[in-house]
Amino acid sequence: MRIDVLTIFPAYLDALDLSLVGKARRDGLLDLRVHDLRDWTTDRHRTVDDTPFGGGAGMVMRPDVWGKALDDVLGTAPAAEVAPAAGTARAAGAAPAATAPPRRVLLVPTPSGERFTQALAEDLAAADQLVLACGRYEGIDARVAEHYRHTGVEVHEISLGDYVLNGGEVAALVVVEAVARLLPGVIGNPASLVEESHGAAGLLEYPVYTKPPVWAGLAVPEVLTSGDHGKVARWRRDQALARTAERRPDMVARLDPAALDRADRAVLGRHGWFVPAPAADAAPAPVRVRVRRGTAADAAALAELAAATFPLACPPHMAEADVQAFIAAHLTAAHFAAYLADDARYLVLVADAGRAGPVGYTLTVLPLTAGEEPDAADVAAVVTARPAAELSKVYVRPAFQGSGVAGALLDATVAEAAGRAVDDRQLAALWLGTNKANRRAQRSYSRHGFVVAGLRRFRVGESLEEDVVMVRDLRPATGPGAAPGTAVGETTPSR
């Protein structure tokens, strides 16, 4: 490859005789040329600005200077012998020859170009010569971009962030040394490509460790010592995933679902991420889910989901007649802003997709004295704990059933039942009531703690229904094992 760099300050890059790229260059991989562009200039100053039409601070860079230096770099015609007629737009390119012609990219490093990714470096480490033009002052002036593009150059004005530099001598070194690391011979040992940030897999890299196992107090993590290398590829996986989505979440909305193993979505559940499960024409991305409580704006988005996922939770013989009247009774907007505004009797928990509004809710029905829990006549056999909250709604859109959502939910509804106190005690149980014949849901509540205490009979409407009741003893611990675990999973709407 052929890197040629432009600037009027050359010495800015002198950088590029260290290190890997120094011996690249030595070693005859890389032919890389650093221009002074005040060597195509004419004047006795050698000026390459001047003042912007229309006025304003700074000073511009002169397209006829950076034509001229361009001109010879790339081996193209002079400007003057590809200009368009007037009137007439300027063609998109010469036919093609009859064998591919050599890949030259123009590179114009600017705060308003694109951002320069692992993705595009991969894809420069390709191409036959690379050109960076390395602008001052305000810039270079927009004719010049435009001009080459139209000359079958590949132009891109590229960005390194979101800050503004004092020219691009600084993005030169970095994408110098971010296509040369790619080509052939560059890198030592080609295998630290492939798993480093921002490959192939879309992640940042995992935290890495050398010897002395010990330092500072802090100790190398077992599972890399334990020589156990499928652990080690897990616990490395694991780690990329949860680094991404703590530190750029941008990463992880761009994920390929189809690359995500279930280990890698319980990760990504942790750390409030999620997927749906796939539409018709697509798969789609990892989105961000925010469980937190409700508040009054959400009645009526609320009321929306209920009446949505209320019906899929009915047994097949109940009457519709009878499933509307229940939403009707106790899920409309009303009623979700008056539980929203008790928060002394009830919970509610949302799943929070953004945009995309609540995609899941939890409703908590919680005593108000020890003595007065809720549904206490009917579930006071089974329920002993005391006192005991009744969770009475666990409720997820069916694009997020068995995305986890369902479980970070109840996860946070458990915590903060744990939390709460009736007559200054402790809420001791979180009970719930799930159809008998739902044997899915009771294993879901199964993982999150919950077990099987009894049954009881309701009635919607005109159908007599009975439930498995489940508690949750929120009580601390006393003993190894004690403590359920509350692993995310899949949890079906109860009544």
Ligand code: SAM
Given for the second form:
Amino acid sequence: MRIDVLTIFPAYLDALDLSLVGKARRDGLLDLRVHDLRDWTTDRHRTVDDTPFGGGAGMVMRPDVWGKALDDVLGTAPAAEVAPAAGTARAAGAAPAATAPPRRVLLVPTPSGERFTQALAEDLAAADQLVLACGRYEGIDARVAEHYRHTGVEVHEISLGDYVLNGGEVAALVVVEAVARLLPGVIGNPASLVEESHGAAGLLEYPVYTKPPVWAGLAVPEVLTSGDHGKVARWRRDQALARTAERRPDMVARLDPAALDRADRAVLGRHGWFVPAPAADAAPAPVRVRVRRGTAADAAALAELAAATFPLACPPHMAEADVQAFIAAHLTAAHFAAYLADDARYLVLVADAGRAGPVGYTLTVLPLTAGEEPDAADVAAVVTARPAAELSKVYVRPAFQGSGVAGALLDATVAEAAGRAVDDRQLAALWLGTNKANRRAQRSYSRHGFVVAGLRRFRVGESLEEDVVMVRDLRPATGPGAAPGTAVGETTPSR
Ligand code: SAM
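Show the same protein again, this time as the form predicted together with this ligand rather than the form predicted alone.
The next block holds the full complex; its first chain is the one shown before.
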């Protein structure tokens, strides 16, 4: 690869004689040439800048000086020794080349450019020639990039980040480092490129450690010294996912769900990211879902969600009219407004997907006094811990069922309930009734620490339903704890 850097401070680029890039140059893997832009000036003062049209502070770099320099190094000058770039106006009349024309790329660093990324570095590593035009002052006359774009040169105006440097030389150093290390033979062990941050996996790299095993009182994570390669790989993947979720949520939102296994999804779920089922019109991407307490503003959206999800949880033999009557009697916006207004009696938690609105909710009915009997008389016999609250609803939109959202809602509900006190007594248990036939739901609840306590009967319209009553002890140091990322079915409606 050939790289040309044009600058008014050639000495700034001396660092490119050092380290791996310097070695790559000496080994002939990289033909790197640094040019002094002032060599293309014609006046006595070697002027490269002038005052801005329209007025204002600072100076702007002249397009005529840049044009002469770039024509020479890009080979776009009429009498250039380098062949013109393919597709340019000037090359249009040239005889077709027998082989593919060289790919020449003009890179113009500027804070107003597209962000320079690893993906762009990988793309540029396949080019034949990169030309870096380092601006100074207020930058380069805008016609320079426009002109070369119009003449068919591949031009990228690139930014290192959202800050302003004095000149483009640092950006040139960055681009050369990032691209050169991807060229064959530059990095001694190419395997070290595979799991790096911003690579094909779209993740940040996991934390890395070396000897000594304990330093400043900090020990290396035990798994890394276990010799178990499978466990090390899983730990590293978990760390990469967790780090990315914590530091770069924008990257999580771009992950390809096809590349996320069950364990990956569990890690993301612990950080509030869930993968919905694919929609007809859109490929799924991880979505950030925050579990929070409901507010009065949620009433209408929760009623809509309840009306959409409640029928899906009803046993097939239940009459549609009964289902609708139940919704009208218990799940309208007015009902939710009442639940949300009475936080001594009701705990409403919402799984909030931001602009997509609520994708799930739980409704817990709290006892008002420590001795209050739970809702159904026959439940009193099986739920012995007091005070106890009823987890009345756990509903999740179909697209998010199996995504882990229900598990996150359940965990949050258990945590909230465990922090509640009635008559100065900590809530001792959370109970729920779930349809006896729904084994999947029962398995899911048991993964979240609920154990079967007995049975109860209840009526929805004409149907007499049988529920399994499950109880989650909320007192400290009991229950196996939640297994995050697991799917949870629906509780059967009881009010
Ligand atoms: N007036 C310009 C603006 O506000 O966008 C800033 C010009 S800056 C002082 C001078 C030169 O530094 C730019 O032409 C560019 O070469 C370089 N530069 C500054 N910040 C940069 C960044 N974030 N990324 C890439 N190059 C940058």
